[in-house]
Amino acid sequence: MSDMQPTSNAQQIAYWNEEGGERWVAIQARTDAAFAEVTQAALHSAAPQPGETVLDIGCGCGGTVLDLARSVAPAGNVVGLDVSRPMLALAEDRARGVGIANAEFILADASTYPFETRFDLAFSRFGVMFFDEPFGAFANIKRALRPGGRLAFLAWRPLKENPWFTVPLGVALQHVPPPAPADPRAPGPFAFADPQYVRDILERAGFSAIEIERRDPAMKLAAPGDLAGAASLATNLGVVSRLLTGQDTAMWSAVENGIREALKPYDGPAGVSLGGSVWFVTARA
């Protein structure tokens, strides 16, 4: 693993280096599975290809790394690139486990990472949201990608739109008071919620042919009757967990308790699911 590089999003660093990418790492089958339907309609419409070379933007734990590198293999490979080192610690474990030799990882922000000019296709599952300056980030990674090179990402819609974000917090609100209101479009989970922003981001950074379709996935917790661990899930993932940063272990088991007697309606042959809803952009270098 590379070592970290200089970087203007400290606040978003410090979390994943700290309880946020932790907490990532002790979850991270659970979050693969439930991501699992949207990653594959994200992979394929992305289309890596033999030979090509890859940069998956915030990999995180590493399971679109492995994804991609399968794709691309033998000739090809892909770089993941995280500002998390418990994350990538875990993603470079993963490779190594299953044998994958065309994925490197590097500790840096994407945002100011000086890139060599090299990448056919730029992917992200959800790790393009939280940059403190997002024109800027996108113009640098529109620098590491060839001529005509593809960016492909998953970002999520408004929150109202997505239940399966909704109904866990709507519990938690019973336990502990609302964060102050933000700007929408501070970095975070749904800061490109809004498409036309999302446009103006890409064309100011000089992407053409883009194109940004809505998905919505069933976001599955856990398998039928677990709803223990669907509410341990949806406690320790996204918005709740960080409306529970700080909070005593008292209250933490109080809003996954309550998680769960809100899940059991959502508890079918298919699994604990709930209903997501994202954006998936596409566009040209």
Ligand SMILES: C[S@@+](CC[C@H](N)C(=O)[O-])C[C@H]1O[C@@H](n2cnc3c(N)ncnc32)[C@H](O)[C@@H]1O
The other form holds:
Amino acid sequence: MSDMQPTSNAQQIAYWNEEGGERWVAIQARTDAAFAEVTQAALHSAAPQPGETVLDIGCGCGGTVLDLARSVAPAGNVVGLDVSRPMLALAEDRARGVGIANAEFILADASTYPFETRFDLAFSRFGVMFFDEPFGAFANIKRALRPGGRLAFLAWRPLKENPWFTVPLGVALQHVPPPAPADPRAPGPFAFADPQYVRDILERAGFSAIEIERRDPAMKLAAPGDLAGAASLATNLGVVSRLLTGQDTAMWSAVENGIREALKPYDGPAGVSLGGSVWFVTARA
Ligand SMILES: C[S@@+](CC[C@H](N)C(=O)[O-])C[C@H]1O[C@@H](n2cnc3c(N)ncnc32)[C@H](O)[C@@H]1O
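Now that the form predicted alone has been shown, please provide the structure of the form predicted together with this ligand.
The complete assembly is shown below, putting the previous chain first.
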């Protein structure tokens, strides 16, 4: 892994290197499983080809880097870039563990990293909503793409349209006060909920052929009957984990137990499954 570049996203970098990153490392297998349906559809549409050079922005624990590396092999390669040292360390271990030789990892801020113009595709699974200067960040990402290169990323649609977030959040809010109202476009999972804002960012960065497509995947939080696993995932990821940051372990357990109860109605033959809603965004450099 190469070294961190100077950055202006200090709070996000701290979060993803401390409790946020540690929790994502702990639940990586569950997260990859829950995101499988939406990920496979996004990768299919992004269509990485053998021989291509691909950038995975905010690649986290590396699940999509592994998929992309297999798609572009043997001649192509993938760069997974992220600000989180613990998540990137796991990504590197996983790539090594499965013998993937055409992936490398860079610890850096995508909004400021001095990219060479060499990528055919810049992909991201929920890793591009955390920039404090998204207009500049996407202009920087565009510099990484060859002329005509593709951008393809997933971002969450509004919180209220994602029951897999709102059901656990409803439980957490019985235990802790709601967060102070914040700018809906502030860095975070829902910063790109407004598609016109996403379009403005990409247009201003110089992208063309911008398409923003709604997709409503089933979010399978765990296998049938595994309510404990589903509750663990729902507590340690996204809005609930951010709300509980700073609370003691007793509070975390109380919320997790409550979420386990609340998820019972969603446990069926397909697993513990709730609705999700995302934007699949594509554009050309
Ligand atoms: C919601 S996680 C998604 C991780 C991964 N793509 C996945 O789907 O498992 C968001 C990721 O974006 C990374 N991230 C946040 N700000 C970033 C930045 N400025 N540059 C690069 N990565 C960033 C975080 O460290 C984290 O790994």
